[in-house]
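Given as structure tokens, the chain that follows is alone and in the form predicted alone.
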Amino acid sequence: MVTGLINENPIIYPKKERRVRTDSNNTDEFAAEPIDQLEIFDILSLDIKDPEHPYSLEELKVITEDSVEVDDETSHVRVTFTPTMEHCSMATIIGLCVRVKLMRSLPPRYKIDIRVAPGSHATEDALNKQLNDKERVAAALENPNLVEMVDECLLPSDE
């Protein structure tokens, strides 16, 4: 994780016990099965760590389920996040890295939004812009120092 932090006491929140999916009576092995918004908050919540913190964004209320917004039908996902700071430098990271991981979990067939709360920022505009931009997420991407930061926020957990 980086030194310096930002946010050095950030309040941890016990994680939700998971619901347990029901089977479905679908006996084809080779049917698509529709992605949901518990499938989408499992795959961020479990495996996404803060960039400061050994915390996964669940535990910091960064991601909850309800921020996770699915349309299968039309192959989108919304992610709207909620730094722990309004002034949290490392939003721009924390984005890049939901983005990633979903990029990585998702068919390519999907298109992912990425957002900050509403008023949980001072430069919302700006990481929405910046988080949402094809060209700025390659050139990010091109980055040896933020794909290695992103990588490690995205290593799976001891838990």
Second form
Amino acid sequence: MVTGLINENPIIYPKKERRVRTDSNNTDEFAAEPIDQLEIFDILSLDIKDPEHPYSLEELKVITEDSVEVDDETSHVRVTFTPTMEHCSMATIIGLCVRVKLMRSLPPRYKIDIRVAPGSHATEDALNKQLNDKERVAAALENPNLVEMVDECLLPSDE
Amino acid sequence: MELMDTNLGLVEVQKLEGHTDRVWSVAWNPAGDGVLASCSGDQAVRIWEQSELSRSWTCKAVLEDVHTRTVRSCAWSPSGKLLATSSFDGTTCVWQNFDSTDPEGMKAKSKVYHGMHLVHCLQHACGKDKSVWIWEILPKNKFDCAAVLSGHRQDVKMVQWHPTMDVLFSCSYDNTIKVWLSEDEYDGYNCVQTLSESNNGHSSTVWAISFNAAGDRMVTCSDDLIVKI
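Form predicted in complex with the partner chain structure, per the form predicted alone context:
Whole complex next, starting from this chain.
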């Protein structure tokens, strides 16, 4: 049995400086603003911790701003994440966390696709297929142990 | 009939609200117009009826507190008198409407335990344990497992009987569609054909199969974004 972490020495990247959003013209709180890439990246990067280390996915460069593709008009978002190691067995948990976080943050009309960056994981195809199978995801989310792990990763970090 | 002149298109007639979670499947009662069953992640099944006068739909019964997890699918028996529902909790329930004038009288007639995670459809069940189970209804509300069919390499997503022939089709996360039939009474069911990528099948999870009434056409849809007929 392997004891110890999958990735003992992760590389930590500096957090990106946040762009100031210039929408001072829009004072109507109820106007629906189209959801854009930066907003989704913020949602994902701030609040998801890596399952093994107390760092956010952004700090480990698992997700970057460019890894989010969103089209508000068709209500479609695709997140491509890069596990820190090619044989990372936490990849399914990370993918599930990303999906749950998006499901909880976006309007229900959104279709969410999650995948690993091409070439970044040994079992890329199998992983992608599993992460996007709605039935498997639903069944997984009814598994209390998995839900507990996901909730752990999604705990708000104290900044 | 001037079919070509009419403007064919789908128009939403009514929105049926009541479920508190995703609705996974619906099934029309084959016995007559106006009855629909829906099953949901909220662990309940709802029966909807269309009023003859106003043509509007109302929820006539909520079948709950029986399944303990998402109800994944529901299907009516050909007579329309029985409804089978299957759930992630590993069971299939068969429901009967005891009093046809009182739709609230739908009760779980019997509960069959499979020991798998996902279970499907009337008189056959497929599941995350990669097998397909065929059940027979015996007198006095008993069910007997007639056969367990193994062969798929991954979870079985759906099964469907051919409308006229005694042939069973199953489709799976393993990208294939399998055809099962029983050559003779004693032999049991065997997989006689597997439709996979190499013989014009799909290249990803096959989610559903359906037949036209005549049974000479079958349609399948898949995660590979293709619908095949």
